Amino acid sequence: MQIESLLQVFASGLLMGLLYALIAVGLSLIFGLMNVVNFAHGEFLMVAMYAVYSLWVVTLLDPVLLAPVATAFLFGVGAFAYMGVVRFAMRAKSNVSMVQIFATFGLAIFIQGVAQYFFTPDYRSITDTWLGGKTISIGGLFLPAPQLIGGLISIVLFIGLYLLMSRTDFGKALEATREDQGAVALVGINRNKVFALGWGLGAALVGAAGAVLAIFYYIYPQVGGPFALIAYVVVALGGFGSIFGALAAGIIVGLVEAFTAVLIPPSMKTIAVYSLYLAVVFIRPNGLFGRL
């Protein structure tokens, strides 16, 4: 294989790993401030498409333009979830983490059947739009323009993820949560708050990644799915709860999937993913870079 080929490969591997990144980081803000999975992540991203398929059909503007509102859509919806489902699966006496898991599963299938009986199963896309099936050209690397700006976006979004961790007192507050639940209460820090605000914020997160995608990709009831599982991989191979990890192991997912589906068919190009992600579990279960 050529060099152009190789770079050409590795730069397709990076901007996907930097959207898979994206996808990610919300799911591990998530455990990390609560020790809960959410097992509707890939549904919080299929609501962020059709909020933006929403949005272009009722107002024809372009998904650039509706993203910022997609993604204050989703921080109300994963804030909503919190308060309205989590909340309450948390007040369990026995087998919490059983009924964390069935609340947010059956989060996953409530709004999965409410997505179904209003856009039916068809598939759908996002047409003529100011990104969609355009390229660029950089240093002879002929990169997709949805997702070199998707790439981008995420680049911002983690910048800016990480200021708000450390120079904010919303950042901090998070943070003292995490660390000590009893703790933060005694110092008058609303915990419920805090979790609404940090299921709003790991949503917009991935609604943002909605936004991007619903560029370029089909839209239908079940689209969270595959992604979803790369998110669990990308979370687990990082560190639970590690925000560098999330970053990391997406960019890491990205190119070994990348350069699979050069070595075999592209079919099967997740076998390496779930190979790299079953040894790192065995040899470091704690993930690569561990929690943060």
Second form
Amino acid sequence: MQIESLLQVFASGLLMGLLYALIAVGLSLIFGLMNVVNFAHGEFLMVAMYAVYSLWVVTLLDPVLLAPVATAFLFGVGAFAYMGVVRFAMRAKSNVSMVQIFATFGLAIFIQGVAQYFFTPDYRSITDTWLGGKTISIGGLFLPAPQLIGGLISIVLFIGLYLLMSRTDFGKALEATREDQGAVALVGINRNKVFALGWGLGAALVGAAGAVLAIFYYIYPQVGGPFALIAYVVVALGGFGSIFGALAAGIIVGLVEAFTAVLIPPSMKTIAVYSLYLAVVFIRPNGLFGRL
Amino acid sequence: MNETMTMAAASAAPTQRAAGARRAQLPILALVCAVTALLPLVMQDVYLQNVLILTLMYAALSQSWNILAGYCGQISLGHALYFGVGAYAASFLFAGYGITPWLGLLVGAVLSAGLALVLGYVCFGLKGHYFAIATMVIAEIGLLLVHNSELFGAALGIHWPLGADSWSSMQFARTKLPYIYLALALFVLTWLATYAIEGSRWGFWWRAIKDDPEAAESLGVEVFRSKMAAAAVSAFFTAAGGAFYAAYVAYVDPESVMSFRFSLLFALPAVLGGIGTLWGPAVGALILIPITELTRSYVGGSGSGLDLIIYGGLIMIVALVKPEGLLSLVRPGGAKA
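Since we've got the form predicted on its own here, give me the form predicted together with the partner chain too.
Starting with the chain above, the whole complex follows.
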């Protein structure tokens, strides 16, 4: 294989990996905050895609302009999911992990039903966008414009998330709540409020990813499933709760997927990603960057 | 953790009372069998008979899942893999070599139990979410491998050849009655296996592991071997259910027997009825499967998604309102005995 085509594969894997990282980091954030795995995460992604789609149908504005709206909308969806469902799942006295898994699973199926009710099971796509179908040439590499912008958005949001977590009171409250839920109540932090904001933030991040994905991917009620599975792999690989881990693992997954797609039939490329997950957790049972 | 303490207390309940309550279960099973066996006489509608078959089948499959997840506490989200192994083993041997599905069922169940031992050997070191996601990922790898394997018909799957109705080929085109009895037999066998395990040393070990693996280990429970045994038994019966399903629909393809949806469908009845209980999966299936089938036929046929809304809503409500399962309503505090 020539060096240019290798670089080409590397670049497309890297861009897709950045998007995977953005999809996964919200999941990781929520887990780190309150030890809950959100099995409706893929559906948050799907809701964001439909949000962009319906706004586009109504306003005919470009999806890039609509992305912030979808992101904000998903913040609301996430906070609402916490206040309406997850908050009650946290109160379970028996079968705690089972309750969390099935409450969020139920939510996932419910959201799929709502999507199908309003949009039918048909595949939708957004056409005639500024970025869709265009490529940008950088140093001899041809990069698809939506993925390139998606990668940039991902990097910007990761930097923003890092600053938010490390420099603001909100970030400190999140960090403190994650360290010790009982103690934060004593210093006047409302645990429920922090959790609701955490869920909002987690959903907003996957919302941004969904908005980008809507530009170049089909939109249908079950679209979240495969991406959610990759997100679980990314989060587990990077370590539940680790933001940097999600970024690194997302990129690794994107690269592995891109390079194996060259070697084996594309329909098998996710096998490589899943095998990577298994290999890593068997060697390091808490992921690459997980706290042991 | 609160959970651990209450459950440990429940396990320590007087054994005599437990033994008495245990013996009372067998007449209940006999009654359930009698009612189910006579039901087709008054219920001749083919559609309703199909619902009955599926209800019995999911009760059995959920019970199989319950053996590993409910009793031993290892939450598997990948049981579709074992279901698929059973379904494909029976279909492959029957369609390819004319081998009776009875043998196919046995081959699939044994293969599946072996596979569960291999996977358990590598996976039981993982904790909590890492374990659950590993099971999900492994099942998905299985699905992709079958999907890409020409030997098993790839995406098209395997069609069962048409032939005369017979017990040896498990094919009955004209009547659903034999399938009702087969599904009932599957349910009864799974139930009896669970019943036997519940009263044995294994049952006590498994519950101890579910409550607190470290404490169980320190008390001399062989944690790893217990988990392996639970996984093998659970996979065995799940695959038997898969072989039955393949014979019933006379067709398998990767999506229709190995998709993640099935892993979920096996878990939900148990969660609804009460996990780690003898009757939980059956009660859950009795409620969930008719609702699923009826909503799918009457409101889901149009693809409106209303069936999913109802279904998802129901799961959320049960998980949130009655996390111990519906059985705890009739037997307060006794559901875990």
